[in-house]
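Let's start with one chain on its own, the form predicted on its own, as structure tokens.
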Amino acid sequence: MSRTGLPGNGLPSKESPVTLLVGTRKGLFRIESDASRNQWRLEGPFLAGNEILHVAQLSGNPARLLAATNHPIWGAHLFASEDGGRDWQPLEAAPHFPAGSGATGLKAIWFLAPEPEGDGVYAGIDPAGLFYSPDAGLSWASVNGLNEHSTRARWEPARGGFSVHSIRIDPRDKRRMVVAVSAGGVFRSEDGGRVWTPANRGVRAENLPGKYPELGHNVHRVILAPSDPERLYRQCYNGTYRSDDFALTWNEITTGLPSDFGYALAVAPACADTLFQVPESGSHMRAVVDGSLRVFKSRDGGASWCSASQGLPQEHAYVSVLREAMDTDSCAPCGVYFGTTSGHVFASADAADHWQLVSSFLPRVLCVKALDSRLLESHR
């Protein structure tokens, strides 16, 4: 088995037990399945009280987990666990902006990015700021190029915080990154976080002066397809969006969607085309279209959508899908997953053709990551 979870061809396997994490308001709960990803077992919760709004695996030691939580009474911390996220120890370090800085005290971790290889990790922050570890999360420094930005004083809180949030680094080159500021846009750099340009060309922000700002965007998520980084998508206030040049340019790619607003989107790791989308209401509702719980699918990078909802409630199902709750596995076909806001888990193995419910009645799901069991295992 490769470092990635993948056989020695590349190919990933037909069938392999998936492990979801899913973080709640109220905790951290494992979901396992057996090699069919049909069977699934839950266990939790762990870090119990807090809410967990990321959990990151690092890429030297997959078994290795962080944690980003938030406490009511004890405030932003992070996490980290040796045994795939069964025992959790506090670290001592959490990236915030230094006392006198200007910038009010840490009120939440909201992304962790670790980078392709070694121990480095990016986390993004409200206030929105963009802080890197060279040491698994033991230390942390400020992404200056970021923080200091001459735009900065442009960027503006959302209505979910004042955060910088779905990092994304190319795979092949850790110094080519691309990050989301809600609400700023999305921005990019080329040579390891010194230097950030807007990348915003094609999106528009029905809100603010001028269809096609350069800055000011409402982003609700960004994500990279592993099998051709190049290729970006990101789900904005305003519409869903492709990138064929790493973020230099935007098509929308909205049309065949029965709504414009989302958070909820993901990509098959093994085809680029492959994408999936939970269509909301709106910013006035921010539920599911029509209380139908709905997976929109396209397999041609969002030329074209159909609806992938078989198994899932069609009515009166008034639930979210946030942005961070949802991920994709690197089975094939590939595994597809996501939480809502009323704590229901749903799961299909087969790409978003057949759902089950995997758990219910969890707290508010807050995010989910589906990881390889057997890699986990082999690690402990």
Second form
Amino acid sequence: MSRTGLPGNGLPSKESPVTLLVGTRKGLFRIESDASRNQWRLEGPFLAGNEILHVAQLSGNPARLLAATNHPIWGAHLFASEDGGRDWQPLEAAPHFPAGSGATGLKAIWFLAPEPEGDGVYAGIDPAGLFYSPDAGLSWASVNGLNEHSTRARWEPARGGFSVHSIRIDPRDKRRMVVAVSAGGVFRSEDGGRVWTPANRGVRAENLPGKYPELGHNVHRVILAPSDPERLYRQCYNGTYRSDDFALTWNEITTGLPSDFGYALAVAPACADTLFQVPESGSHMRAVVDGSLRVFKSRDGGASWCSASQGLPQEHAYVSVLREAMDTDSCAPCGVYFGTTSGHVFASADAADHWQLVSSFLPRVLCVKALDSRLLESHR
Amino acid sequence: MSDAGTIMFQLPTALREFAQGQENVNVHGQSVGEALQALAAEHPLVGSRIIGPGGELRRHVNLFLGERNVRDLQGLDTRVAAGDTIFIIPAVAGG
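The form predicted together with its partner chain is what I need now, so please give it after the form predicted on its own.
Next comes the full complex, and the chain you just saw is listed first.
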């Protein structure tokens, strides 16, 4: 990977087949395109019967994938694939707090974040915890700087669980990280995870008494712009925000969106100012606003927004797009992809200007990850 | 019947892929907990799906000693004898 986080020379490739890994409540599906990204073919389910909460691609070996799974009977586990997501092998180890500690059990593995180089991986789990594996998931250790943080007693579970997610690592310096705690807010480290400080300045939290509290925010999603890693965006319980200083301060960019609530948020890898969001009607309904499935796009870092929804159902659509269920590719123009709670997967090959339905009636979509198919194959 | 001196676990279909396809696994132990530890030592991927990271029997996994759920006996402390069979059965409440 280049220092910008983009494959190769840091410039987006114009045409490339893309593989979508679509994690659902009942297994993983691969949806692979041709080079034009207009024709799609679905395979699966793989890991049938398991919830697939997240999929990650290792930096040191892009053909190696990790999947975080959950099963209502057999629990939360990790699987690894060496063939681009068809064959999966269970891993013996999983990130969890030790038996007898304050936070025990492992309800779910919510997020996997490979370091920019090598085999190191971070995992965010429920109950809220951050763990590190130096060996691609074969062993795990608690990141105590966060897990034993002095503010932990002030964290509380959100409706969806009590988790660490949105682990973002500066591609230029792996010691710089941000993570989200739901609900505890965003935390930031500059020293590889030893010291963490709350990073919520300028972010509303209407679930708490003060308008701009230091922490306690219910964070839905945080993303990092690979082309300008100082630039972060976050979608919260109350509003969408932008940071230009790696989470030290945040500015609200909700104006122009039809609501201040949502989960799905993605940025174009080659342009830090181009981002995509799917607003929802609020915490009560948790479905897209007015039954209209709309992607809102900004070309100016959130200063203005417009609906970019041609090809999406504009009435009687009462679905949600979950926090990990939207992604972008590294092509030019940027491809954008998302899956809905109704099991529909949509793709755009032109930065959200036009959409096509590429699969329907899958189980509830929990995560979508777009991978360069050639990168998967070239490292096998 | 199990061989004399051994406890036999009967695995549900969903767990056999984590035990090289075996339906039955023989172990030694004087309690259900000891037998489970032996099963987990031999097949850790099976063990981690029956016992959670906190050391607890997973909520929706039932262990039957003969026809009795060990939760209605002494749980993991339930004594077992050579020739006993422990059935691992997922609860219908789990999904």
